[in-house]
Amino acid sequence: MSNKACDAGRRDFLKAAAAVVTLAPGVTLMSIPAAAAPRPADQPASATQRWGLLVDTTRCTTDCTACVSACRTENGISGHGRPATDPQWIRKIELRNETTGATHSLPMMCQHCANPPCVDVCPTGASFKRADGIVLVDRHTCIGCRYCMMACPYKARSFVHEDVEDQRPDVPRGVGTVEGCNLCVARVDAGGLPACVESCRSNGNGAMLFGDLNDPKSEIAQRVKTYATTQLRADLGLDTGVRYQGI
């Protein structure tokens, strides 16, 4: 065998070895660096997929806001120094167990419910759910009634009170409309990761995992199957796409 062939084989082996992640004794998963292959622009979202997020709260710390900062940068969100009215697509919250006193810091955003109450109450159809589980707002048909904000049990939507400047091409925003986390849908459709997940990996504690909940071979599906995870307000039967581990 030639030296070139040996080098190529060695590189392939190292790539395969680096892709294996050990979660627990006897449990190994393939680590996928990107969400999926890009979705062709002329193809609709498919119900064969269910995009979701898993947050490991044992890794998420109170002092880390990497996900929040990345979201604001990616989506062109800027405040005016008025917390009561400034938009928040993702925010950090603290949960406290009243029995044990244990506290958990975690990011809160649109939970991308399979049965989203925001969609149910929207009078114009501006709030809608794609076939792959991503919940979105069509700014062109949103009339700013804010019914969806009242219906959301996670307080995950914001109303745009003031004119928006320097908008990002992939994320049109406008005064008088409602908005919220869209899982960085343009990135996902291009085969990438949401900005919060990417930043959590590089600038945070690696607490966030994104992937296809419907794919039994995906890392997120394997993690949900292997470890106990929680849906916030599971009693509402919304079947959220965002799950939390460690609470």
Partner chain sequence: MKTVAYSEVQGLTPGWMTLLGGLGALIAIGLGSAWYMEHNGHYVTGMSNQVVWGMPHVFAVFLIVAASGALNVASIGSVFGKTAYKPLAPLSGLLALALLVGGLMVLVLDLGRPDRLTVAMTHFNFKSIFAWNVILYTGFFAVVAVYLWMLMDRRMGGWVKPAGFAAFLWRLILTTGTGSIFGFLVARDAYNSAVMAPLFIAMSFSFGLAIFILVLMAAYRWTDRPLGDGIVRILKNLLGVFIAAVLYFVAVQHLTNLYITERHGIEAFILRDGGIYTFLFWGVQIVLGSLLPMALLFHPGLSASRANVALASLLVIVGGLAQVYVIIIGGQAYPLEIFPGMEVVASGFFDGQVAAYSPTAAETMLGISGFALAMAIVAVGATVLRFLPVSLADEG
Given for the second form:
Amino acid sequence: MSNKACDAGRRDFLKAAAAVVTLAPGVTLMSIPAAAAPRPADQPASATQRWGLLVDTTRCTTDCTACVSACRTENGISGHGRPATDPQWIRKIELRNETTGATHSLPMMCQHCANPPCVDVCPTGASFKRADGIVLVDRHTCIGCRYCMMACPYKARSFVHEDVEDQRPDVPRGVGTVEGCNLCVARVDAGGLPACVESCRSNGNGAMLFGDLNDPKSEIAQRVKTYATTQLRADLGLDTGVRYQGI
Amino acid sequence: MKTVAYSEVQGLTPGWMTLLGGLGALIAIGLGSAWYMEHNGHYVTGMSNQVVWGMPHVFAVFLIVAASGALNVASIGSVFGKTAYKPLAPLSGLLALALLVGGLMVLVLDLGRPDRLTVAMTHFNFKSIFAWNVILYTGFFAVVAVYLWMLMDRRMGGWVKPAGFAAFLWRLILTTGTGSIFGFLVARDAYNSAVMAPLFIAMSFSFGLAIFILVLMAAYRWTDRPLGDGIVRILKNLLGVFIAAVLYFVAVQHLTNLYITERHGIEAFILRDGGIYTFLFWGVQIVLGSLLPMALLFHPGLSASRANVALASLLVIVGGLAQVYVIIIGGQAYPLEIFPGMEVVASGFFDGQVAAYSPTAAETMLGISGFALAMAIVAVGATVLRFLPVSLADEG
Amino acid sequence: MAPFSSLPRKREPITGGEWIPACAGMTRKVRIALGLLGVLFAVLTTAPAVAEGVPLPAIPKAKGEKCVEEPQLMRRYHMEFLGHQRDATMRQGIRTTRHSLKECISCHAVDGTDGKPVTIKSEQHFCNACHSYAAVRIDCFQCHASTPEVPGRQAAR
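Starting from the form predicted on its own shown above, please give the structure in the form predicted in complex with its partner chain.
Now the complete complex, all chains and molecules, led by this one.
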């Protein structure tokens, strides 16, 4: 069995280009407009990219929850009718400006900070930021202490309070660990869009834009360069990957 | 100075059996509660995605803070050379270790995945103050164990002072670490403050000594050993000073927040509008847990009664639990301000709303079992090794 | 500043002639030995089918031509492969399929009496075949799906 793994690596590499489209049965990647050229499956995420999301609150409407439903379907999230302990990855919030009375509607999820407090506080390093800026929980080393939830300024994470069954193979989730929006990391790795963004585009109002903030040519980079956008709790200096326009 | 004679407590007497039987029952109920919580998932507790740390953390933090404080009595003897405290040093060390074990048990059993304790011991994120606490707790056991050895092994007499000094330093760092678990939470107005570390140190002095006084009185009473008024007087005066120190830091904490406009919301919540939290703050923490015990301890007539000293110590513990409850639960119940200048009209996740928390019996029993475990360890420890001086009667 | 532990845990590359799992300390070897002993014991007491000369408990047949590794190697080292893949996928986003748990599940799915793949609750499940003999307990399926993706299920939801 000499050099087995080396051979394996090479073989995987050759397969990789073709493998992307057939990666996950049931996910039809072909129909999804790619955010960027998909990274080969054997290549690690790289810091040359920084995934980001721009929400145009002027387009987002109160009655629309397309992003929330898409997230639930994609990630196999279902509640038990116990809102205080049910899982929570993305939510809609309605706001009213206290002085002007202007109202806004927007989706709220993990802001994928460049300097995430959840990562700072996690004792085991289970909370981590991937090279391309996606903030994740490695649920293999999460001990369920919930300190990250104490630290997060956005209430972006939730603790799995009950047994989970019927998970989607692409999205493992389980009791006793902390979870949150992962920007649909498996889809993004395959060159696709997060489910919320895709659904906002096709079933909602096209208020969400996903892309590489580090790529000056990307639409999102152009937009944040041209228009004034807001980072929530910008005072904390966290440099969020999710930006809002119109609030 | 004459040498102090120590002896073991007689075990297996009816009283001893009753005590340990009772503590054992409490521990068993606590373990059962933990199993129930883990088996069903945390939804059976009062904790939620809004109040993520609940009653177990109140007890765990209280016990851990008190643990380092319980060591003070020994430190004052060994480090600051106060002879009157020296005979109390072994009990002080034992109590410190026991309280820490109790607190950590509660903390670990509340984890979502207690089965992954080994992960916590092998994966460290050195930027996390929580990870540092794991190291500080582990180190505390080692440092205090060595200190106890130096204390109890006559041949090691010369090493008592350095060992005591190391333990003292370690415990200061440890409590700084515990306070900073909250102090470093940048996002929450209720915490994010450097005063948390000294506040927790003052709290540890006070809570630890209160528990120490009660344990000492109970031990000497139940084993029919003489306990002089002199030693009680010293300890009760010290407790009074520590209570005042806590009040001072609490005042600094709230005055600072009252000055910062951004934090007026959380201050109004805790001090005025918070319902249960306001009641616990003023009624239990301040009046019952601080002012009343200070009166009992310093009033010339009242403080002469040993029962009043015991009552004051008990009140400090009750007030301390209330204080930790207000800090931990109150701080989380108050909503996070994600959109300054905006009012949250509707949210799918309780944004902008005060979170509800009502502890269930299971999580409370888990917390109490931490106390019980600590007391059981002290009782067994004093039975197998010579921790208690035969007599603490006043000299001359 | 990246915290130390957010770096992928180091494992030695799987190269060289006689491959030894990277974290094969004494304990690991002992555990594997004990596990295999357990399997052996179970085999001897229940006398099941003998597959390719290697006595093992009745292991359900897999779909597909052959395994992603030599079955011999798989039997012993699947936990190492999975652990390695887990860290690579989780931490770095490497999504090769070869050692992916999801792929093991799609090939090694076992159909129950109702014609649908059985879940990990069933003794029939591939991953239970040896583990229940060897008294190995794994928590993977508290999170990971123990059955392959049902085509169209996602859309139907």
